[in-house]
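A single chain comes next, written as C-alpha coordinates; it is the form predicted alone.
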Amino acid sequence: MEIQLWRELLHPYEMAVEEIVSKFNALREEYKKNSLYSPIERVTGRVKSVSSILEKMQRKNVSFENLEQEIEDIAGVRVICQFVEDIEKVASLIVMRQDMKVIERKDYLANQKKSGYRSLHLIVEYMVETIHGPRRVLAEIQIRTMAMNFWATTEHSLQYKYKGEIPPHVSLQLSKAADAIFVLDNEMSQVRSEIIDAQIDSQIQTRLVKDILTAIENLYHVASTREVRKIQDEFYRIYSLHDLEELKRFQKQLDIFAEGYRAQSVDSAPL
(Lines of atoms letter the chains of each structure in order from A and count residues from 1; the text may use other names and numbers.)
(Lines give C-alpha, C1' and ligand atoms only; values in the text may rest on other atoms or scores of the structure.)
Protein backbone atom coordinates (compact mmCIF):
# COMPACT_ATOMS: atom_id res chain seq x y z
CA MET A 1 0.00 0.00 0.00
CA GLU A 2 1.30 3.45 -0.92
CA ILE A 3 2.24 5.89 1.85
CA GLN A 4 -0.45 8.35 0.77
CA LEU A 5 -3.07 5.60 1.00
CA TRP A 6 -1.96 4.78 4.56
CA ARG A 7 -2.46 8.44 5.50
CA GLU A 8 -5.94 8.44 4.00
CA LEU A 9 -6.77 5.16 5.73
CA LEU A 10 -5.63 6.26 9.19
CA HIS A 11 -7.05 9.78 9.20
CA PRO A 12 -10.64 8.77 10.18
CA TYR A 13 -9.18 6.70 13.01
CA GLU A 14 -7.21 9.72 14.22
CA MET A 15 -10.44 11.72 14.21
CA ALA A 16 -12.24 8.97 16.13
CA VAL A 17 -9.57 8.75 18.84
CA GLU A 18 -9.49 12.53 19.30
CA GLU A 19 -13.27 12.76 19.55
CA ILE A 20 -13.76 9.78 21.87
CA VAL A 21 -11.00 10.92 24.25
CA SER A 22 -12.50 14.42 24.30
CA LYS A 23 -15.97 13.06 25.08
CA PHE A 24 -14.75 10.90 27.96
CA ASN A 25 -12.79 13.82 29.39
CA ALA A 26 -15.91 15.99 29.15
CA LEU A 27 -17.88 13.29 30.97
CA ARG A 28 -15.23 13.15 33.69
CA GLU A 29 -15.41 16.93 34.15
CA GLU A 30 -19.21 16.80 34.31
CA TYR A 31 -19.01 14.42 37.26
CA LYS A 32 -16.58 16.69 39.05
CA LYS A 33 -18.53 19.91 38.38
CA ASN A 34 -21.55 18.26 39.97
CA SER A 35 -19.44 17.19 42.98
CA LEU A 36 -19.87 13.52 42.07
CA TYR A 37 -17.30 10.77 42.06
CA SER A 38 -16.06 10.07 38.54
CA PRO A 39 -15.40 6.42 37.61
CA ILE A 40 -13.07 7.81 34.94
CA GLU A 41 -9.71 8.82 36.35
CA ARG A 42 -7.78 9.38 33.10
CA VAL A 43 -8.22 8.84 29.36
CA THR A 44 -5.59 8.35 26.69
CA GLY A 45 -5.76 7.36 23.04
CA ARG A 46 -3.60 6.41 20.10
CA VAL A 47 -3.78 5.23 16.50
CA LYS A 48 -1.78 2.10 15.80
CA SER A 49 1.44 2.75 13.88
CA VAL A 50 1.77 1.39 10.36
CA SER A 51 4.55 -0.97 11.50
CA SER A 52 2.32 -2.34 14.29
CA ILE A 53 -0.56 -2.80 11.84
CA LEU A 54 1.67 -4.64 9.37
CA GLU A 55 3.07 -6.86 12.14
CA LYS A 56 -0.43 -7.78 13.33
CA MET A 57 -1.65 -8.39 9.77
CA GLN A 58 1.25 -10.79 9.25
CA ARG A 59 0.73 -12.53 12.57
CA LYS A 60 -3.01 -13.00 12.01
CA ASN A 61 -2.74 -13.57 8.26
CA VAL A 62 -4.99 -10.60 7.41
CA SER A 63 -5.17 -9.27 3.85
CA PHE A 64 -5.23 -5.58 2.94
CA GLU A 65 -8.80 -6.04 1.73
CA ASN A 66 -9.94 -7.21 5.18
CA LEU A 67 -7.68 -4.93 7.20
CA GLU A 68 -10.34 -2.58 8.59
CA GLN A 69 -12.75 -5.40 9.44
CA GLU A 70 -10.30 -7.74 11.14
CA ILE A 71 -7.88 -5.36 12.88
CA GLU A 72 -10.20 -3.94 15.51
CA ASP A 73 -7.71 -1.85 17.47
CA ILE A 74 -6.35 0.54 14.83
CA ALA A 75 -8.04 3.20 16.95
CA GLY A 76 -7.36 2.60 20.64
CA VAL A 77 -8.71 4.44 23.67
CA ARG A 78 -7.71 3.60 27.23
CA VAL A 79 -9.89 4.53 30.20
CA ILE A 80 -8.08 4.34 33.54
CA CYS A 81 -10.13 3.85 36.72
CA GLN A 82 -9.21 3.98 40.39
CA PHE A 83 -11.10 0.87 41.43
CA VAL A 84 -12.10 -2.47 39.91
CA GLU A 85 -15.76 -1.64 40.54
CA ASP A 86 -15.47 1.42 38.31
CA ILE A 87 -14.66 -0.70 35.27
CA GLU A 88 -18.20 -2.05 34.88
CA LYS A 89 -19.60 1.42 35.59
CA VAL A 90 -17.60 2.84 32.68
CA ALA A 91 -18.65 -0.08 30.48
CA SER A 92 -22.30 0.64 31.29
CA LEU A 93 -21.85 4.31 30.41
CA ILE A 94 -20.42 3.30 27.03
CA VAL A 95 -23.23 0.82 26.33
CA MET A 96 -25.84 3.53 27.01
CA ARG A 97 -24.27 6.06 24.64
CA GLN A 98 -25.97 6.85 21.35
CA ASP A 99 -22.80 7.90 19.53
CA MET A 100 -21.02 4.54 19.74
CA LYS A 101 -22.23 0.97 19.44
CA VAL A 102 -20.60 -1.90 21.33
CA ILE A 103 -20.20 -4.84 18.97
CA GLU A 104 -17.89 -7.04 21.05
CA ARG A 105 -16.81 -7.44 24.67
CA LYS A 106 -13.53 -9.09 25.66
CA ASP A 107 -13.44 -9.70 29.40
CA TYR A 108 -9.89 -10.28 30.59
CA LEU A 109 -10.98 -9.68 34.17
CA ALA A 110 -13.12 -12.80 34.44
CA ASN A 111 -10.80 -14.59 32.00
CA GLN A 112 -7.31 -13.37 32.88
CA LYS A 113 -4.68 -14.05 30.23
CA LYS A 114 -1.99 -16.61 31.01
CA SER A 115 0.58 -13.81 31.24
CA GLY A 116 -1.40 -12.14 34.04
CA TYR A 117 -2.94 -9.43 31.83
CA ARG A 118 -6.24 -8.08 33.16
CA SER A 119 -8.49 -5.52 31.49
CA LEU A 120 -11.91 -5.12 29.90
CA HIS A 121 -11.98 -4.45 26.16
CA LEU A 122 -14.99 -3.13 24.28
CA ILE A 123 -14.95 -3.00 20.48
CA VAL A 124 -17.20 -0.17 19.34
CA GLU A 125 -18.40 1.26 16.06
CA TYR A 126 -17.99 5.03 15.91
CA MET A 127 -19.09 7.47 13.23
CA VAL A 128 -16.82 10.33 12.16
CA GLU A 129 -17.72 13.11 9.75
CA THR A 130 -15.05 13.47 7.07
CA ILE A 131 -14.88 15.78 4.05
CA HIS A 132 -16.02 12.77 2.02
CA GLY A 133 -19.05 12.21 4.25
CA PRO A 134 -19.76 10.04 7.31
CA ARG A 135 -17.38 7.16 7.96
CA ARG A 136 -17.94 4.34 10.42
CA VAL A 137 -14.78 2.94 12.04
CA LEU A 138 -13.97 0.37 14.69
CA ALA A 139 -12.25 1.38 17.91
CA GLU A 140 -11.06 -0.62 20.89
CA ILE A 141 -11.74 0.85 24.33
CA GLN A 142 -9.64 -0.68 27.10
CA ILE A 143 -10.90 -0.16 30.66
CA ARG A 144 -8.60 -0.98 33.55
CA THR A 145 -7.40 0.19 36.95
CA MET A 146 -4.25 2.24 37.46
CA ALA A 147 -2.51 -0.83 38.89
CA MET A 148 -3.54 -2.99 35.91
CA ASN A 149 -2.33 -0.29 33.54
CA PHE A 150 1.08 -0.13 35.24
CA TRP A 151 1.49 -3.89 34.83
CA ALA A 152 0.25 -3.92 31.22
CA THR A 153 2.55 -1.06 30.21
CA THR A 154 5.52 -2.86 31.72
CA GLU A 155 4.61 -6.16 30.08
CA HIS A 156 4.18 -4.46 26.70
CA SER A 157 7.67 -2.95 26.96
CA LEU A 158 9.14 -6.35 27.76
CA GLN A 159 7.27 -7.95 24.86
CA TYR A 160 8.83 -5.37 22.57
CA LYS A 161 12.31 -5.86 24.03
CA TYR A 162 12.21 -9.65 23.73
CA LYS A 163 10.22 -9.65 20.45
CA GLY A 164 7.38 -11.61 22.03
CA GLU A 165 9.65 -14.26 23.55
CA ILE A 166 9.97 -13.18 27.18
CA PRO A 167 12.44 -15.41 29.10
CA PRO A 168 10.83 -17.81 31.61
CA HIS A 169 12.38 -16.14 34.66
CA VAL A 170 11.01 -12.73 33.55
CA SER A 171 7.59 -14.26 32.84
CA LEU A 172 7.59 -15.72 36.34
CA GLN A 173 8.31 -12.31 37.87
CA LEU A 174 5.56 -10.75 35.75
CA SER A 175 3.14 -13.41 36.92
CA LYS A 176 4.01 -12.72 40.57
CA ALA A 177 3.59 -8.98 39.96
CA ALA A 178 0.17 -9.61 38.38
CA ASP A 179 -0.89 -11.56 41.49
CA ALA A 180 0.31 -8.72 43.72
CA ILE A 181 -1.63 -6.17 41.66
CA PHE A 182 -4.78 -8.31 41.95
CA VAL A 183 -4.37 -8.25 45.73
CA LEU A 184 -3.71 -4.49 45.67
CA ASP A 185 -6.87 -3.77 43.68
CA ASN A 186 -8.91 -5.86 46.12
CA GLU A 187 -7.36 -4.09 49.10
CA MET A 188 -8.16 -0.69 47.59
CA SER A 189 -11.75 -1.79 47.05
CA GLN A 190 -12.06 -2.33 50.81
CA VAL A 191 -11.52 1.37 51.44
CA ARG A 192 -13.24 2.60 48.26
CA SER A 193 -16.11 4.39 50.03
CA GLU A 194 -13.77 6.30 52.34
CA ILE A 195 -11.54 7.37 49.44
CA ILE A 196 -14.52 8.47 47.34
CA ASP A 197 -15.94 10.51 50.24
CA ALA A 198 -12.60 12.24 50.73
CA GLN A 199 -12.27 13.04 47.04
CA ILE A 200 -15.80 14.43 46.82
CA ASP A 201 -15.17 16.61 49.89
CA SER A 202 -12.02 17.91 48.21
CA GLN A 203 -13.98 18.77 45.05
CA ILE A 204 -16.66 20.56 47.09
CA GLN A 205 -14.04 22.52 49.00
CA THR A 206 -12.28 23.55 45.80
CA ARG A 207 -15.55 24.85 44.35
CA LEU A 208 -16.51 26.61 47.60
CA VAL A 209 -13.16 28.37 47.86
CA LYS A 210 -13.39 29.52 44.25
CA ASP A 211 -16.91 30.90 44.77
CA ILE A 212 -15.97 32.59 48.04
CA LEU A 213 -12.90 34.28 46.56
CA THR A 214 -14.97 35.52 43.61
CA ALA A 215 -17.61 36.93 45.97
CA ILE A 216 -14.97 38.68 48.10
CA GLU A 217 -13.36 40.14 45.00
CA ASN A 218 -16.74 41.50 43.85
CA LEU A 219 -17.31 43.10 47.26
CA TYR A 220 -14.32 45.39 46.67
CA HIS A 221 -16.49 47.26 44.16
CA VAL A 222 -19.38 47.92 46.55
CA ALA A 223 -18.16 47.69 50.17
CA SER A 224 -15.46 49.51 52.08
CA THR A 225 -11.93 48.15 51.98
CA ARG A 226 -11.99 47.78 55.74
CA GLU A 227 -15.11 45.58 55.66
CA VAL A 228 -13.80 43.41 52.86
CA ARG A 229 -10.48 42.86 54.63
CA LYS A 230 -12.33 41.73 57.76
CA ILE A 231 -14.31 39.25 55.66
CA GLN A 232 -11.12 38.07 53.97
CA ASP A 233 -9.39 37.54 57.34
CA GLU A 234 -12.40 35.58 58.58
CA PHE A 235 -12.25 33.40 55.48
CA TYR A 236 -8.58 32.59 56.09
CA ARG A 237 -9.37 31.74 59.72
CA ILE A 238 -12.18 29.37 58.79
CA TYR A 239 -10.18 27.82 55.97
CA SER A 240 -7.40 26.99 58.44
CA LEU A 241 -9.87 24.92 60.49
CA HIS A 242 -10.18 22.36 57.66
CA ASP A 243 -13.89 22.09 58.42
CA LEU A 244 -16.05 21.79 55.31
CA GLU A 245 -19.30 22.53 57.16
CA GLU A 246 -17.86 25.75 58.60
CA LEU A 247 -16.77 26.75 55.12
CA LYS A 248 -20.31 26.13 53.82
CA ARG A 249 -21.79 28.26 56.62
CA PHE A 250 -19.34 31.06 55.85
CA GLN A 251 -20.34 31.01 52.19
CA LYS A 252 -24.04 31.31 53.09
CA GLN A 253 -23.32 34.27 55.38
CA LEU A 254 -21.20 35.86 52.67
CA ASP A 255 -24.02 35.43 50.14
CA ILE A 256 -26.45 37.18 52.51
CA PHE A 257 -23.94 39.99 53.08
CA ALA A 258 -23.31 40.44 49.36
CA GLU A 259 -27.05 40.34 48.59
CA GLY A 260 -27.56 43.24 50.98
CA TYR A 261 -25.09 45.36 49.01
CA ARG A 262 -26.70 44.34 45.72
CA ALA A 263 -30.09 45.45 47.06
CA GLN A 264 -28.62 48.80 48.11
CA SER A 265 -27.17 49.27 44.62
CA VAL A 266 -30.58 48.70 43.07
CA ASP A 267 -32.33 51.09 45.48
CA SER A 268 -29.78 53.84 44.89
CA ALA A 269 -29.77 53.49 41.10
CA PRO A 270 -31.21 56.56 39.30
CA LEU A 271 -34.67 56.13 37.78
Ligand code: 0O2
Given for the second form:
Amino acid sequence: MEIQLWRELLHPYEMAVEEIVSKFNALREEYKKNSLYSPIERVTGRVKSVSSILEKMQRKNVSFENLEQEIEDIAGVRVICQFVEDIEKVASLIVMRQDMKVIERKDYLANQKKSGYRSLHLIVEYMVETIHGPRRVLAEIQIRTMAMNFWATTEHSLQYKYKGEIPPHVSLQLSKAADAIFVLDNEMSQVRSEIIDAQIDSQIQTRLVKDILTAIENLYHVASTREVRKIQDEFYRIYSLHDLEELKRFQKQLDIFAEGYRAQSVDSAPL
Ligand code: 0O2
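What would the structure be for the form predicted in complex with the ligand, rather than the form predicted alone?
Let us now look at the entire complex, which starts with that chain.
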Protein backbone atom coordinates (compact mmCIF):
# COMPACT_ATOMS: atom_id res chain seq x y z
CA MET A 1 0.00 0.00 0.00
CA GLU A 2 1.25 3.51 -0.82
CA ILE A 3 2.48 5.74 2.03
CA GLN A 4 -0.23 8.30 1.28
CA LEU A 5 -2.88 5.58 1.53
CA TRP A 6 -1.59 4.48 4.94
CA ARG A 7 -1.91 8.08 6.09
CA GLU A 8 -5.51 8.26 4.84
CA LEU A 9 -6.32 4.89 6.35
CA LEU A 10 -4.91 5.73 9.77
CA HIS A 11 -6.33 9.25 10.09
CA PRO A 12 -9.84 8.22 11.30
CA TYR A 13 -8.16 5.93 13.87
CA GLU A 14 -6.08 8.86 15.14
CA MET A 15 -9.29 10.86 15.52
CA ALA A 16 -10.97 7.98 17.34
CA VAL A 17 -8.09 7.52 19.80
CA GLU A 18 -7.90 11.24 20.54
CA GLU A 19 -11.66 11.51 21.09
CA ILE A 20 -12.04 8.38 23.22
CA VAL A 21 -9.07 9.31 25.44
CA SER A 22 -10.46 12.78 25.96
CA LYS A 23 -13.96 11.42 26.74
CA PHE A 24 -12.59 9.04 29.38
CA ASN A 25 -10.52 11.85 30.88
CA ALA A 26 -13.70 13.94 31.04
CA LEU A 27 -15.41 11.13 32.99
CA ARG A 28 -12.48 11.04 35.40
CA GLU A 29 -12.77 14.80 35.92
CA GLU A 30 -16.52 14.50 36.47
CA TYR A 31 -15.94 12.01 39.30
CA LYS A 32 -13.35 14.31 40.88
CA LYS A 33 -15.50 17.45 40.56
CA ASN A 34 -18.27 15.64 42.42
CA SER A 35 -15.81 14.49 45.11
CA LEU A 36 -16.39 10.90 44.06
CA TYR A 37 -13.88 8.12 43.70
CA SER A 38 -12.92 7.64 40.04
CA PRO A 39 -12.56 4.05 38.80
CA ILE A 40 -10.46 5.55 36.01
CA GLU A 41 -6.98 6.37 37.22
CA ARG A 42 -5.25 7.13 33.92
CA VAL A 43 -6.00 6.90 30.20
CA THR A 44 -3.59 6.53 27.32
CA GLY A 45 -4.03 5.81 23.65
CA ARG A 46 -2.09 5.02 20.54
CA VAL A 47 -2.56 4.19 16.89
CA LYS A 48 -0.78 0.99 15.96
CA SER A 49 2.40 1.58 13.98
CA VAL A 50 2.44 0.53 10.32
CA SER A 51 5.19 -1.99 11.06
CA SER A 52 3.16 -3.53 13.87
CA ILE A 53 0.06 -3.68 11.60
CA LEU A 54 2.10 -5.37 8.84
CA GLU A 55 3.55 -7.85 11.34
CA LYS A 56 0.08 -8.75 12.65
CA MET A 57 -1.34 -9.04 9.09
CA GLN A 58 1.40 -11.50 8.25
CA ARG A 59 1.04 -13.48 11.47
CA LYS A 60 -2.74 -13.74 11.10
CA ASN A 61 -2.71 -14.02 7.32
CA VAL A 62 -4.92 -10.95 6.83
CA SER A 63 -5.30 -9.33 3.40
CA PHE A 64 -5.37 -5.56 2.82
CA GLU A 65 -9.08 -5.84 1.92
CA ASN A 66 -9.89 -7.30 5.32
CA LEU A 67 -7.40 -5.25 7.31
CA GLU A 68 -9.94 -2.92 8.96
CA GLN A 69 -12.34 -5.70 10.00
CA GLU A 70 -9.77 -8.18 11.17
CA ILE A 71 -7.16 -6.08 12.93
CA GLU A 72 -9.25 -4.78 15.79
CA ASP A 73 -6.60 -2.84 17.65
CA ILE A 74 -5.41 -0.30 15.06
CA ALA A 75 -6.94 2.21 17.48
CA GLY A 76 -5.98 1.29 21.03
CA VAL A 77 -7.02 2.92 24.28
CA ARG A 78 -5.80 1.80 27.68
CA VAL A 79 -7.68 2.57 30.87
CA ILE A 80 -5.66 2.08 34.05
CA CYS A 81 -7.52 1.46 37.30
CA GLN A 82 -6.32 1.35 40.89
CA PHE A 83 -8.22 -1.78 41.88
CA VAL A 84 -9.43 -4.96 40.17
CA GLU A 85 -13.03 -4.08 41.15
CA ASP A 86 -12.79 -0.87 39.12
CA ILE A 87 -12.27 -2.79 35.88
CA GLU A 88 -15.89 -4.02 35.70
CA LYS A 89 -17.13 -0.58 36.70
CA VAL A 90 -15.26 0.97 33.77
CA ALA A 91 -16.56 -1.77 31.47
CA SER A 92 -20.15 -1.03 32.51
CA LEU A 93 -19.61 2.70 31.92
CA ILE A 94 -18.52 1.84 28.39
CA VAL A 95 -21.43 -0.55 27.77
CA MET A 96 -23.88 2.21 28.83
CA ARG A 97 -22.48 4.77 26.39
CA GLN A 98 -24.40 5.81 23.28
CA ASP A 99 -21.29 6.87 21.34
CA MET A 100 -19.60 3.46 21.24
CA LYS A 101 -20.93 -0.05 20.80
CA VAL A 102 -19.20 -3.02 22.38
CA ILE A 103 -19.00 -5.77 19.79
CA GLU A 104 -16.62 -8.12 21.56
CA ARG A 105 -15.36 -8.76 25.07
CA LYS A 106 -12.09 -10.60 25.69
CA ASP A 107 -11.79 -11.42 29.35
CA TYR A 108 -8.16 -12.19 30.14
CA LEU A 109 -8.93 -11.75 33.84
CA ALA A 110 -11.17 -14.78 34.03
CA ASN A 111 -9.01 -16.50 31.41
CA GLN A 112 -5.45 -15.40 32.03
CA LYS A 113 -3.20 -15.88 28.97
CA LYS A 114 -0.49 -18.53 29.06
CA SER A 115 2.11 -15.76 29.22
CA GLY A 116 0.55 -14.53 32.49
CA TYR A 117 -1.14 -11.55 30.77
CA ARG A 118 -4.26 -10.22 32.50
CA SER A 119 -6.54 -7.46 31.27
CA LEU A 120 -10.10 -6.92 30.06
CA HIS A 121 -10.40 -6.01 26.39
CA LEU A 122 -13.51 -4.47 24.86
CA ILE A 123 -13.66 -4.09 21.12
CA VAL A 124 -15.94 -1.18 20.27
CA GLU A 125 -17.36 0.39 17.15
CA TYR A 126 -16.89 4.14 17.20
CA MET A 127 -18.07 6.79 14.76
CA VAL A 128 -15.78 9.65 13.73
CA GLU A 129 -16.80 12.59 11.60
CA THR A 130 -14.21 13.07 8.85
CA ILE A 131 -14.12 15.57 5.99
CA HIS A 132 -15.50 12.75 3.84
CA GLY A 133 -18.41 12.15 6.18
CA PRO A 134 -18.97 9.76 9.10
CA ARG A 135 -16.64 6.73 9.40
CA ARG A 136 -17.19 3.79 11.69
CA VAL A 137 -13.94 2.37 13.05
CA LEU A 138 -13.02 -0.39 15.48
CA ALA A 139 -11.08 0.39 18.63
CA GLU A 140 -9.70 -1.87 21.33
CA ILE A 141 -10.08 -0.67 24.90
CA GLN A 142 -7.78 -2.45 27.34
CA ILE A 143 -8.80 -2.10 30.98
CA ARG A 144 -6.34 -3.20 33.67
CA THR A 145 -4.94 -2.30 37.08
CA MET A 146 -1.71 -0.38 37.60
CA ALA A 147 -0.05 -3.60 38.72
CA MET A 148 -1.25 -5.52 35.65
CA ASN A 149 -0.04 -2.66 33.49
CA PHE A 150 3.40 -2.76 35.08
CA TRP A 151 3.66 -6.46 34.28
CA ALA A 152 2.29 -6.13 30.73
CA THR A 153 4.54 -3.24 29.69
CA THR A 154 7.62 -4.99 31.04
CA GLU A 155 6.70 -8.28 29.38
CA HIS A 156 5.91 -6.45 26.13
CA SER A 157 9.41 -4.93 26.07
CA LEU A 158 10.90 -8.38 26.60
CA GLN A 159 8.74 -9.80 23.78
CA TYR A 160 10.20 -7.08 21.59
CA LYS A 161 13.76 -7.73 22.77
CA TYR A 162 13.54 -11.48 22.19
CA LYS A 163 11.35 -11.11 19.06
CA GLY A 164 8.55 -13.18 20.63
CA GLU A 165 10.91 -16.01 21.67
CA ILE A 166 11.40 -15.28 25.36
CA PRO A 167 13.92 -17.79 26.84
CA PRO A 168 12.37 -20.31 29.26
CA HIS A 169 14.18 -18.98 32.35
CA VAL A 170 12.88 -15.44 31.64
CA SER A 171 9.37 -16.80 30.96
CA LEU A 172 9.45 -18.61 34.28
CA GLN A 173 10.46 -15.42 36.06
CA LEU A 174 7.66 -13.52 34.29
CA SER A 175 5.17 -16.17 35.26
CA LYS A 176 6.21 -15.88 38.92
CA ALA A 177 5.94 -12.09 38.66
CA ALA A 178 2.41 -12.47 37.18
CA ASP A 179 1.43 -14.60 40.21
CA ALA A 180 2.85 -11.94 42.53
CA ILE A 181 0.85 -9.24 40.69
CA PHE A 182 -2.32 -11.30 41.16
CA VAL A 183 -1.65 -11.55 44.91
CA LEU A 184 -0.79 -7.84 45.12
CA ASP A 185 -4.05 -6.82 43.41
CA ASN A 186 -6.01 -9.01 45.84
CA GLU A 187 -4.14 -7.57 48.83
CA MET A 188 -4.89 -4.04 47.65
CA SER A 189 -8.58 -4.93 47.26
CA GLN A 190 -8.67 -5.73 50.99
CA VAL A 191 -7.90 -2.09 51.84
CA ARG A 192 -9.81 -0.62 48.89
CA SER A 193 -12.54 1.09 50.88
CA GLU A 194 -10.03 2.66 53.30
CA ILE A 195 -7.91 3.96 50.43
CA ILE A 196 -10.97 5.31 48.62
CA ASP A 197 -12.16 7.11 51.80
CA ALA A 198 -8.73 8.66 52.27
CA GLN A 199 -8.58 9.82 48.66
CA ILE A 200 -12.06 11.31 48.77
CA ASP A 201 -11.25 13.15 52.02
CA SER A 202 -8.14 14.56 50.44
CA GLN A 203 -10.15 15.76 47.39
CA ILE A 204 -12.78 17.34 49.66
CA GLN A 205 -10.08 19.09 51.71
CA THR A 206 -8.41 20.47 48.57
CA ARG A 207 -11.75 21.84 47.35
CA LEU A 208 -12.67 23.27 50.79
CA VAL A 209 -9.34 25.08 51.18
CA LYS A 210 -9.67 26.54 47.68
CA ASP A 211 -13.23 27.77 48.37
CA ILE A 212 -12.29 29.17 51.79
CA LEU A 213 -9.34 31.11 50.35
CA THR A 214 -11.55 32.54 47.59
CA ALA A 215 -14.16 33.58 50.19
CA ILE A 216 -11.48 35.25 52.37
CA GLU A 217 -10.07 37.04 49.32
CA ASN A 218 -13.55 38.37 48.47
CA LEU A 219 -14.00 39.60 52.04
CA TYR A 220 -11.15 42.06 51.50
CA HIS A 221 -13.53 44.06 49.26
CA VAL A 222 -16.23 44.43 51.90
CA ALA A 223 -14.75 43.98 55.39
CA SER A 224 -11.95 45.78 57.21
CA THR A 225 -8.42 44.47 56.75
CA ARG A 226 -8.14 43.86 60.51
CA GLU A 227 -11.23 41.67 60.52
CA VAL A 228 -10.17 39.67 57.46
CA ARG A 229 -6.70 39.07 58.98
CA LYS A 230 -8.40 37.70 62.10
CA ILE A 231 -10.45 35.31 59.96
CA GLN A 232 -7.35 34.31 58.06
CA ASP A 233 -5.47 33.50 61.28
CA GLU A 234 -8.44 31.47 62.46
CA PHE A 235 -8.35 29.57 59.18
CA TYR A 236 -4.64 28.72 59.63
CA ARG A 237 -5.36 27.56 63.19
CA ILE A 238 -8.19 25.27 62.07
CA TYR A 239 -6.19 24.00 59.11
CA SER A 240 -3.38 22.95 61.43
CA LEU A 241 -5.84 20.72 63.37
CA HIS A 242 -6.06 18.35 60.34
CA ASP A 243 -9.74 17.88 61.04
CA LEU A 244 -11.98 17.90 57.97
CA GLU A 245 -15.17 18.37 60.01
CA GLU A 246 -13.72 21.49 61.69
CA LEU A 247 -12.77 22.83 58.28
CA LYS A 248 -16.33 22.24 57.02
CA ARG A 249 -17.75 24.05 60.08
CA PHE A 250 -15.38 26.96 59.49
CA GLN A 251 -16.50 27.25 55.87
CA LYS A 252 -20.17 27.36 56.94
CA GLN A 253 -19.44 30.14 59.47
CA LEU A 254 -17.46 32.00 56.84
CA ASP A 255 -20.40 31.75 54.43
CA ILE A 256 -22.77 33.22 57.04
CA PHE A 257 -20.29 35.99 57.80
CA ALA A 258 -19.79 36.83 54.11
CA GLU A 259 -23.55 36.75 53.53
CA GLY A 260 -23.98 39.32 56.32
CA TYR A 261 -21.50 41.61 54.62
CA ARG A 262 -23.15 41.15 51.24
CA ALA A 263 -26.56 42.07 52.74
CA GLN A 264 -25.02 45.17 54.40
CA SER A 265 -23.43 46.33 51.16
CA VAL A 266 -26.75 45.88 49.27
CA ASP A 267 -28.60 47.84 52.01
CA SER A 268 -26.11 50.71 51.90
CA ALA A 269 -25.95 50.86 48.09
CA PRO A 270 -27.50 54.07 46.62
CA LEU A 271 -30.94 53.51 45.01
P1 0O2 B 1 0.73 -3.59 20.71
O2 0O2 B 1 2.14 -3.19 20.58
O3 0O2 B 1 0.26 -3.58 22.14
O4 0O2 B 1 -0.15 -2.90 19.79
P5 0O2 B 1 -2.68 -11.28 19.36
O6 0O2 B 1 -2.89 -12.39 18.38
O7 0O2 B 1 -2.70 -11.75 20.80
O8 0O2 B 1 -1.50 -10.41 19.05
P9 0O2 B 1 -5.42 -10.38 19.09
O10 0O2 B 1 -5.90 -11.77 18.96
O11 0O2 B 1 -5.87 -9.41 18.06
O12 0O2 B 1 -3.84 -10.29 19.17
O13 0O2 B 1 -5.93 -9.78 20.42
P14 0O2 B 1 -5.43 -9.86 21.88
O15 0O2 B 1 -4.90 -11.19 22.23
O16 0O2 B 1 -6.59 -9.37 22.64
O17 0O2 B 1 -4.19 -8.86 21.95
C18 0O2 B 1 -4.18 -7.57 21.52
C19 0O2 B 1 -3.28 -6.73 22.41
O20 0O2 B 1 -3.37 -7.16 23.78
C21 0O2 B 1 -1.81 -6.87 22.11
O22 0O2 B 1 -1.44 -6.02 21.09
C23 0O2 B 1 -1.18 -6.43 23.43
O24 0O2 B 1 -1.25 -5.04 23.58
C25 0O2 B 1 -2.11 -7.05 24.43
N26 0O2 B 1 -1.65 -8.41 24.75
C27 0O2 B 1 -2.23 -9.57 24.43
N28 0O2 B 1 -1.54 -10.60 24.92
C29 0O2 B 1 -0.48 -10.09 25.57
C30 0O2 B 1 0.61 -10.67 26.31
O31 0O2 B 1 0.76 -11.88 26.46
N32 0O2 B 1 1.52 -9.80 26.83
C33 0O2 B 1 1.41 -8.46 26.70
N34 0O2 B 1 2.34 -7.68 27.26
N35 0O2 B 1 0.40 -7.89 26.01
C36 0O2 B 1 -0.54 -8.70 25.45
P37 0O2 B 1 -0.15 -6.30 20.20
O38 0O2 B 1 -0.62 -6.51 18.80
O39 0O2 B 1 0.65 -7.38 20.79
O40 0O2 B 1 0.76 -5.06 20.20
